[in-house]
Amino acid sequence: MARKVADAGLPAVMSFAGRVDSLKPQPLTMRVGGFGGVAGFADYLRSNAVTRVIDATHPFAAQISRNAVEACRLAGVPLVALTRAPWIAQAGDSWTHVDSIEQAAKTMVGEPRRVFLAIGRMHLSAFLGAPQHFYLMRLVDEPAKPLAFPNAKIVIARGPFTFDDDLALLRTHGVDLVVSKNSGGDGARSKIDAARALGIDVLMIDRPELPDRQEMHDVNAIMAWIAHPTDLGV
């Protein structure tokens, strides 16, 4: 999306929450950090004469998306969400669905398992209440302080990952359960495909509910929308 906007010569700012230590270079002006809630976001839109907002955040960054909808409503700026279609279970998948990370953590009772905890670093502590398991965690950055898991392995790597990458990862560490957010799209699905190929169970965390908003899955469609927005983001 950023490349398409830049190639079109459109003035744009790409905003990041600042959850990782090192960001990939982008072809647009970059800003890092929050706006100060809905009011701050709306003020930013007004003071910078923003005329379009594309919400391309992770589908589990729910608060950012909620704030964007409300801020755009207050500022009268059209909004569209660039979203990934969610993953759908296929033949051979063994999924258990849960509504939240907290619910996923509550299911982690019983005998020790070897778990690939593929949820990012922000919510790892939710699983400290089930210390009997081995946890494999793949993170973009080294943790700022040691994690309090008695039996864990941290792999530092930045995706996207291939099917062969994740097949080897799950085999090497003897994983028998994958805990994953339903992020959707292609960039993070290799672990789901690898789990299917190996007959590994998946604890699938469903997406949070978000306010009604216009959504598109296609970058070219959004480029057309930029020229002719069809609503004010609700």
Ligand SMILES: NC(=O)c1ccc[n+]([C@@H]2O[C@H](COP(=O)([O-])OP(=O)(O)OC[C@H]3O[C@@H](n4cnc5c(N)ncnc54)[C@H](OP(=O)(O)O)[C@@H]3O)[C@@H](O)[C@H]2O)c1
Contents of the next structure:
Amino acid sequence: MARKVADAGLPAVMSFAGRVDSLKPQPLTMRVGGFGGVAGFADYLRSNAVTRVIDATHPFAAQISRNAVEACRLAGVPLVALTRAPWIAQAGDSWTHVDSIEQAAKTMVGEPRRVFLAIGRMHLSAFLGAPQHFYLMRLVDEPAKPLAFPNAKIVIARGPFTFDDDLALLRTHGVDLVVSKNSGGDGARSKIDAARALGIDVLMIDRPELPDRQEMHDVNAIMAWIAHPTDLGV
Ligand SMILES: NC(=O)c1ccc[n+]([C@@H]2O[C@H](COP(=O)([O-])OP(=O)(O)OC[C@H]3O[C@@H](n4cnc5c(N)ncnc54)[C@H](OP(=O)(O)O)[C@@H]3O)[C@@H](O)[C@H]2O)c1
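Form predicted together with the named molecule, following the form predicted alone:
To see the whole picture, the full complex is given below, headed by that same chain.
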């Protein structure tokens, strides 16, 4: 999306929440950090004379997406979300659905298992209440301080990931349960495909509810929308 916007010569700012230590360089002006809630976001839109907002966040970045809908409504700026369809279980999958990370952690009772906890850094602590398991964690950045899990292995890596690599990762660590958010798209799907190939159970965290907003899956469709915006909330 950023590349298309840059190639079209449109003045644009790419805004990051600041969750990772090092950002990939982008072809657009970058800014990092929150706005101080909805009012701050709306002020930013007005004072920078922003005329379009594209929410291209992860489907679990619910606060950002909620704030964007409300701030755009207040500032009268058309909004579109670039989204990806959720993954759907197929033949060979063994999924248990839960509706939140907290709910996923609550199901982690019983005998020790070997768990690939592929949920990012922010919510790992929810699983501290189930310390009997071995946890394999894949994180973008090295944690600032040691994690309080008695039996864990951290792998530092940034997607997109491949099927072969994830197959090898699950095998190497003897994983028998994958805990995953239903991110959708291709960049993070390989662990789900690898789990299917190995007959491994998946605890699938379903997506948070988001307010009604215009969504598009296709970058080119959003480029057309930039020229002629339509918006549910304005
Ligand atoms: N959540 C995930 O599972 C996940 C996975 C992979 C990648 N990510 C990415 O990581 C980033 C943060 O996700 P998150 O789940 O931590 O977010 P979040 O909980 O939804 O929101 C965190 C804070 O980000 C600030 N924010 C809102 N709009 C922003 C904007 N346009 N630019 C910068 N900051 C903004 C807000 O702070 P103020 O209230 O101060 O404005 C908000 O409270 C997103 O880019 C997301 O796509 C998230």
